[in-house]
Structure formats: C-alpha cells, structure tokens
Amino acid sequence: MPKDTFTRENKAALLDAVNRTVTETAVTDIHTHLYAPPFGELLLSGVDELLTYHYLIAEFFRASDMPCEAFWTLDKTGRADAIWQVLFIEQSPLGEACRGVLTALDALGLDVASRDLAAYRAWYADRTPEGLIDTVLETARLQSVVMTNDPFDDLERPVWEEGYAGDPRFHAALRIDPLLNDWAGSHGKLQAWGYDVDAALSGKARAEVRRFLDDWVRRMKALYLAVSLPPEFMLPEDSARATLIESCVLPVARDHNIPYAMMVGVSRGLNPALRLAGDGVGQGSLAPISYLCATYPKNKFMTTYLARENQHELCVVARKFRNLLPFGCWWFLNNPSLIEEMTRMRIELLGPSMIPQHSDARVLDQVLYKWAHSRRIIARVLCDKYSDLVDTGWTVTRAEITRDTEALLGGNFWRFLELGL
C-alpha cells in the first residue's frame, strides 16, 4: 500500500494527516466585517475592541448590576475595564466569547496567565494597523477575507468614491440592507446621489435601482450582493423588499454572475437598552429560499440562517438546488457545540459541497480565535467521517484529504463564483 494511502489498518496515521491538513490549509474567510487600512477607523483591532464587542457586552449585563445608562457613559477604555473585571476576574471566562479573547491574545504571544490588561494594551500600542493585519492574517492562516461594504455608510462611501485601490487580501461584498429593509428611508439618499427613483418603485425607479447596484458592483468589484433579513422574511409577497429583490437585485446579480447572499433570522432591538448587544434571533422560513432557487435557476444564492431550528431544512433545500451554497455558523451559532452539530449534519447531507464556517469578525483579532476553534471542530468531524469510510474497506489518500479540506475552507466558494448556470 502506498505511503500516503490510509486504510483501517493505519487509522492513526489517517487521523494525524487530517488534523495536520485542516490546521495548515489556508482559508478564504467568505464573510467578515473587516476592512483594509485605507478605511481608517472602520478597521477595528486591539484588546479594548475585543472586550467591548457586543458578544461580551450582553454577557456583562447578565453578570453585573451596573445600570445600562451608567455603562454607556463610560468611554471605551472604561467599558473594557468593567467587562474585564466582571467577566474575567470576578468569574471564570467560560463563555465562548470570553475564551475567544484569551485565544486571540495567546495566539499573538501575550501571557494570558498574567491577567495584565495594561500589558496587553501596551503591546497593541506598539503595532501599526498594517503590521497587525500582516501578523493576524499570517497567524490565523487566512489567505484572503471578504469584507462587508455598505454604500449607505457615510464613513465608508467616500473611500470608494475617492478611488480605493484595493488590497489583494481584502475582497468586497456589496451590502444592501438599507435598500431592501428600509426603502422608505433609503430612496431619498438615492435621489440625492443622482438616481431618479420614487417611493412607489415605478418602472423608471426600478431601472435606476438596477443602475445604482450595477455602479457599485463595478466600483467595488463585489464578489456577491448581501443582506441581513428578519425572521419574517418571505417571498413571494407584495412589498417593496420583494419588488426590489425580484426586479432589481436578481437581474444585476445574474448580469454579473455573482451570488445573492441572504443571512436570515435577526430580530433587531430585542432589548434596545443594550444597543448593538440587544439584537436577538428568530426562526425563519425556508420557503423564500426554495422559491428563489426554483424560480430563478440562472441565479446563484448563498444562505445562512441564525436559528438552530432552521439548519436541517436548509441542508435539505440545498440538496435540491445546486444554485444554493449554505455557509457558516454565525453570531449565536458560533459556539463549539452548535458548530460541531451543524458541521456533522452538513457533511452527512451534503458531503464536502458547502462552506462550514466564516468568521463574521468585526474586530481583526477575532479571526484568530474563530478560526482556531472552528478548525479543531472541522478536523474532528472529518476525522470521524474518514474513519467511517476506511471502516467500510474504502481507502483514503493524503491528496484526497487535501482536496476536500481546500474545498471546505474556500475552494467551494471560488468555484461557486465561477459556476455558470
């Protein structure tokens, strides 16, 4: 038997090869909220950003008796100090978001056992944004990331309009939440930017929305169009959002042969006092995804759902439509037990034809922990599945393990972009 072929007789070597391959394979992180350096303050990094991220803010208010109003009067350093004291010192940092902070710091070579927040701040203070990006991406073994780019954002839009030259490690995705979820509030902005639209979405207005989307896809060289949607999202229906999707978004996506990505299940402002930390989750319907895939077979769709309850049906729908790519375990699903459950289910129903994870990182350093934790889970699942294969008498080669791993960690995404329907 060739050296790089694995059977039931050399299963230990098989498991070592799987773990090593998943650990060392470079990743394309297909959905993040990170930014290249020219976007300035939109690029978040550092220990204070890690500590004051909304994941930890929500946990903080469960463990602290500090009034919300008092917390929000603190500056970022003060909020970070409060969260560090309550979640890391006064109790053990057992939650995934807290553990993630420690994983990130440890990956950067900082001594988490010292519990020295001042020392961590000093380390970051000596780094430039460009240098930190290089360090983080290299340490996390990310070959590229896809940003989330919103032309309605007054901080971001000027960077594009002034001729952002790009960074080969940072790709763009055109985010259109304001357009689809708040047409009443966004059509006035399009008018101010020179697009002849109206509130009623007349034929001329729909053509102008298509022109707007086409302009920004070209300007950003966007890899896909993306939107976050509430649990009650439904198609077909008589609404501005439905009209915009079917009459504007899908034609533009089809013209450019790029996917339309839907992230479904966010309940905004469940507890407004927590601000960004106050959003919740709701179970959505897969009916609109099935409708879109069946009605528009020449369009490509990427989908992830926020509710655990939607995951099995999403896999079943994906089995029926090759123009649908399920991806990631985001936000409230970014917990090891759920990532493992979802990854196993997807492998069992879809084989290696999906994207098991994306970081959704808003703070640069978060990719260090999200990918370190997810790689271990993905490797564990693949070890079990390859073990099952060799137990049948099938043989597995090192080249096959590499092929499958590269597909899961980015290759499927790039092939989906190139897919012609």
Contents of the next structure:
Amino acid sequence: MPKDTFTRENKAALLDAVNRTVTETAVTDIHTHLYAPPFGELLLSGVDELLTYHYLIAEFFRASDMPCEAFWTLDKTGRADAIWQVLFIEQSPLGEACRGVLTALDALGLDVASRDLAAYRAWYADRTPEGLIDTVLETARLQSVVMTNDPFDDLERPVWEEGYAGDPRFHAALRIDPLLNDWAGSHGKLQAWGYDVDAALSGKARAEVRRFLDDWVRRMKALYLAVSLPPEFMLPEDSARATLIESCVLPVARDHNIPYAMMVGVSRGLNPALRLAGDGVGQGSLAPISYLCATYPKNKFMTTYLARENQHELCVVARKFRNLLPFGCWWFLNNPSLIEEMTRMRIELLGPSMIPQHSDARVLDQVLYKWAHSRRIIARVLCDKYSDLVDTGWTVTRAEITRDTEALLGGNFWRFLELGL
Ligand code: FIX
Ligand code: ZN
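I've shown you the form predicted on its own. Could you give me the structure of the form predicted together with D-fructuronic acid (FIX)?
Below is the whole assembly, all chains and molecules, this chain first.
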C-alpha cells in the first residue's frame, strides 16, 4: 500500500494525518466582527478587550454582586480589572469564554501561569495594530476573514464613503439589520441619504431600496448580504420585512450572484441592563428558509440558527436545497459540547458540504482561541468518521483528507460564491 494511503491496518497514521491537516489548513473565517486597519479603532484587540467581551460581561454579572449601573460607570480598564478579579481569581475560569482568554494569551507566548494582568497589558502596549494583525492571523492560520459591515453605523459609513482601499485579508459582508428589522426607524435615514423611499414601501420606494443595496454591495465589494433575525422570523407574511426581503434583497443578491445570509433566533435585549450582553435565544422555524429556497431557486442562501433545537431541521432542509449553505456554531452554540454535537450531525447528514464554523470574533485575538478550540473538535469528529470509513474496507489518501478539510475550512464558501444557479 502506498505510504500516503490509509486503511484499517494503519489507523494511527490516519488519525495523525487528519489531526495534522485540520491543525495546519488555512481558514477563511466567514463571519466576524473584525475590521481592516483603515477602520481604526473599530478593530478591537488586546487583553482589556478580551476580558470585556460581552460573553464575559454576562458571566461577570452572575458571579458578582456589583450593580449593573456601577459596572457601566467604570472605564475599559476598570471593567477588565473587575472581570479578571471575579471570573479568573475568585473562581476558576472554567467557562468556554474564560478559557478562551487564556488560550489566546498562551498562543501569543504570554505566561498564563503568572496571572499577571499588568504584564499582559505591558506586552500589548508594545505592539502596533498592524504587527498584531500579522501575528494573530499567522498564528491562527487564517487566510482571510469576512467583516460585518453596516452602512447604518455612523463610525463605519464614513470610511467607506471616503474611499476605503481594501485589504486582501479582510472581505466585506453588507449587514442590513436596521433595514429589515426596523423599517419604521430606518427609512428616514435612507431619505436623508438621497433615496426616495416612503414608510409604506410603494413601488418607487422598493426600487430605491434596491438602488441603496446595489450602491453598497458595489462600494463594499460585499461577498454576501446578511441579517440577524428574531425567533419569530416568518415568510411569507404581510410585513415590511417580508416585502423588503422578497422585493429588494433577493433581486439585488441575484443580480450580483451573491448569497443572502440569515442568522436566526436572537432575542435582542432580553435583559437590556446588560447592554450587548443582554441578548437571548429563542427557537425559530425553518419554514421561512424552505420557502425561500423553493420559491427562489436562482438565489443562494446561507443560514445559521442560534437555538440548538433548530439544528437537525436545518440539516434536513439543506439536504433538499443545493442553494442553501448552513454555517457555523453561532454564539451560545460556540461551546465544545455543542460544536461537537453539531459537527457530527452535519457531517452525518450533509457530508463535507457545509461550513462547520465561523469565529464571530469581536476582538482580533479571539480568533486564536476560537479556531484552536474548534479545530480540535473538527479534527476529533473527522478522525471518527474517517476511521469508520476505513473500517468498511475503504481506503483514504492524504490528498483526499486535505481536499475535504480545505473544503470545510473555506473552500465550500468560495465555491458557493462562484456557484451559478
Ligand atoms: O448578530 C450577530 O452577528 C451576533 O453575532 C452578534 O450580535 C453577537 O453580539 C455576537 O457577538 C455573537 O457572537
Ligand atoms: Zn456575529
């Protein structure tokens, strides 16, 4: 048997090859909240940002008796100090988001055992943002990341309008939550920007919304259009959101041959006192996704659901529609036990025709932990699946493992973008 062919006789070598390949293959991170250098302070990094991630803020309020209002009066350093003290010193940092901070610091070569927050701050103070980006992307082995780009964001919009030159490592995704989830509040902004729209979404207004979307897809060179949606999201229905999706978003996405991504199941502001940390989850319905895939076969859709309960049905719907690409383990699902369960189920139902993970990183350094942790789990699942395969008498080559892993960690996304329907 050739050296790079694996059978049930050389399983140890097979498992070693899978682990190495998943560890080393470059990733395209298809959904993040990171920004390219020209966006300046919108790109967050450093230990204080890691510690004040909203996942940790939610956990802090469980473990501390500090009133919310008192916490929000602290500056960034004060908040980070409080979180470090309560979540890392007064109890063990067992939760996934806490563990993530430590994985990230360790990956950067910092001494996690020292528990020396001042030393971590001093290390970061010596880095330039550009140097840190290079180090982090190389260490995490990320080929590129997709940003979340919101034309309604007053800090972000001017950077685009002033002629953002682009950075090959950072791609854009046009995010349209205010448009679809708050037409009553957002149509006035379109008017102010020179689009002749009205609250009732007349024929003229729909054409103008299409012009708005078209302008921004072009300006950003957006790889896809995206929105997050509440558990109640439904189609078809008589609502501004439904009209905007069917009459504006889908025609523009089709014209540009780009996917429309829906992230479903977030209950915004479940506990508003926690601000960004106060969002919750609710079980959604797959009916709108089936409806869209069947009714618009010339459109491409990407979908992730926030509720664990929706994951199996999403796989089944994806089996029926090649214009649907399921992706990632979003937010409250981005925990080892749930990533493992979802990745196994997706491989079993869809083979390697999906995107197992995205980072959702809000802080640059987070990709170090999010990808390290997920790579381990993806590798474990693939080891089991290839092992089951060779048990049948099938043989697997190193080149085939590389092909499948590259598809899962980025290739499927790029191929889906190229797909013509
Ligand atoms: O809507 C989103 O893209 C979410 O990922 C965020 O709103 C959320 O706050 C987050 O960071 C989850 O990981
Ligand atoms: Zn996100």
